[in-house]
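Just the one chain here, the form predicted on its own, laid out as structure tokens.
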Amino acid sequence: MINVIGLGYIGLPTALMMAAHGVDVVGTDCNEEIIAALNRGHITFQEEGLEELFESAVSQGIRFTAQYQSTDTYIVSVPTPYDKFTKKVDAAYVADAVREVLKVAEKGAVIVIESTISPGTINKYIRPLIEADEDIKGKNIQLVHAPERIIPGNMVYELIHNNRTIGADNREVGEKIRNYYASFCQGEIVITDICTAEMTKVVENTYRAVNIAFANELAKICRHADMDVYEIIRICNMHPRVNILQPGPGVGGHCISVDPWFLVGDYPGLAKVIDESMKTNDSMPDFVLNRIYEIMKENHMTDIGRVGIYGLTYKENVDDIRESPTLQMLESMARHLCGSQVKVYDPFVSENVTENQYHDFGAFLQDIDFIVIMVKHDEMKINLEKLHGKIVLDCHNICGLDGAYHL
């Protein structure tokens, strides 16, 4: 059996995958509420083709609970914020999930570390819980990791066509595991020792974010002198070796707006193509409410309560607002005594997560004169027509209609 803790964003879609194919599998999550849902036959994010997964697994036997199993193998998936001081990982959640799990743990268990850390974390702050006490490590507990490689919005998918990455101490425990995640994954399954293996997640986002930092700091460089950033992209990336990704009104989630702090925190010195990286990606929902300015004067716009911000979520078409660029310019906005004169509206953010919250398009539309595009959900492209007559912002290049302002 399989214990996996930690039932969000990745835990959950991991142990329904598991489960669906045949994997003896318990849930774990302290949160009560959300086993609760779960026991109810309730998901508890929306994320295309879960519900499916999810009765797959159900039928399959998975169960879920507040309490940790004893048994002989454990997924831990549970965050890892970074301490916005020293950029570097908090590894608590991590290392609280681990105490509980040895508590428990069979002889010879192996504990899999799925959550997302900076090289060097299990042997900074994982293997010494094993270490400190005789009882403990006289079980001979085995340490891995296993970093998920997943995104909201394609999360089934790429649980099962991404390939994956097991770091262990030893090739029997590696194999072990890799054959639990074969039992749904189809891409590659590489194992490598657990620093490599830490190291490469965080590598991999950050170089996405760099790459969305080069594009960002185009859109600024043009701004400055009245160019059109996404025909300069556009002809540009028309040469065999050049793809500029497009810029945006900043970077969310838990992955690309997160892990590369990690190294920054650890390699100050060092990283510091990453870390001016980082700085421009935070600086774009800023740069956003600065243009919101610029074009309300130019259109002698005085009331900011007429203004529309569009989009929640940090990407289209998921419900995750996780370090949500518009959540950021929102407390920007605070900050300068206006932001919550503002009207917001996501289709996808059911809760009230701010003021002036709207949950109706149609009401949204009609109490404004200014619309802000931050999020390019599918509602927002089918429905560009119903933007004739208002001032329009477009973060995303999605809207053509005339007189429209772009980053």
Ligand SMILES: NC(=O)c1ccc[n+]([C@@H]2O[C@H](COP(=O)([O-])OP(=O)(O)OC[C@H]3O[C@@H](n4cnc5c(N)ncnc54)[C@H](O)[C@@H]3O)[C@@H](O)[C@H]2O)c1
The other form holds:
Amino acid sequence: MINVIGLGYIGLPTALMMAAHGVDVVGTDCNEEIIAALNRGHITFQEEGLEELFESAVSQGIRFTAQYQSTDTYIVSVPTPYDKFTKKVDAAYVADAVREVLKVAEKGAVIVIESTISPGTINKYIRPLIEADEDIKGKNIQLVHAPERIIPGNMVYELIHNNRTIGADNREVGEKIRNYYASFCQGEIVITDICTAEMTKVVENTYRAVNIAFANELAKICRHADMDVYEIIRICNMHPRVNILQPGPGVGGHCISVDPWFLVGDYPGLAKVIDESMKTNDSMPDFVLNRIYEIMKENHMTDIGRVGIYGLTYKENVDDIRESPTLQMLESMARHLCGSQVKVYDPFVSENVTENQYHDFGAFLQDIDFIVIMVKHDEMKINLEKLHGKIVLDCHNICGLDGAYHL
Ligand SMILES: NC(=O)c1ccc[n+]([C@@H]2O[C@H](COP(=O)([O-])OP(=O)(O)OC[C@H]3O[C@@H](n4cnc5c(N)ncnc54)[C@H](O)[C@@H]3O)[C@@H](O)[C@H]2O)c1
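Having looked at the form predicted on its own, could you now put up the form predicted together with the ligand?
Every chain and every other molecule in the complex is listed next, the one we just looked at coming first.
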């Protein structure tokens, strides 16, 4: 039996996928509301294909509980934020979960850490939990790191098709865990050592962050010099070895906006490009705010209450708002004492997370003259004609409307 610890955006789909493919799974989360919802038959976030996967897992006997189970295999998928001051990984959630697991784990059990962690975290913070106690040491508990690569919005597909990495202390344990993942994963599953596995995950997200930052920096240069960044990127990308990403209003979520900081925190003297890239990406919400100010001035607009922010999530077609550029921008507006009147709408966010938040697109449009497209949800792409007559700041270059403003 596998006990999956932490049933959030990563743990829940993983637990469901394994259960749906015949693995005996118990999902555990310390949040009783999540457990109650799952036991009532409700999934706790929206994701393409998750409902069907849930039904399939339930029919195969998956169980949900707030209690840690006594078993031989654990998958830990709890949050790993970074310390905003030191930029280092905050491994406290993982350490807490492992401490609880160690109280009930069977002799020889394997604890798989799926949470993203900086290189060296297992040796520094997790292995000592086992080695500090003679009784636990005698249980011969094994540690594995199996980072997750899936992207919200396409999680179910990617769980099946992505390649995976497994870091283990020895081949035998690595193979055992690989077999569990191979129950559903059709991609290649590479076995390596733990520290390499830790580093690969952080490097993958850092690669993305640095490339996004390059596009964002080009957008800033082109704005300053009155050049068309999109046309420039389009032409550059016709070069056979150039592939520049698109600029945007910032980055959010739990990967690209967080994980590269781990390297800056651990290697401050070495991770220079990464540090500057993260700062560039983090500066984009303020850059958008400045564009809003410039465009209002150009259009002789004075009432910030007639400005509407479209999109609260950190990426399109998902309901995850963590670290989102819009929330960063609203925070910045609040600091500048102009946040409370701006209107906000997101089709995926049903609860109120900010002031003046609308839940109806028509009503939102009626109350604004200037719309800022922060997120390229499909809903926006198929309703572009509704923007006629509005001032539009299109932060993703999706609307193609005459007179629309860009980053
Ligand atoms: N969300 C993503 O897109 C993504 C992608 C790849 C990797 N990751 C990584 O996966 C990990 C989990 O991220 P997430 O987005 O699923 O987080 P999440 O916040 O959605 O879920 C974490 C869950 O763990 C539970 N939890 C916390 N401490 C616990 C404990 N001690 N015992 C039991 N349950 C506990 C929380 O209640 C929560 O439900 C993080 O390290 C993240 O960086 C996330």
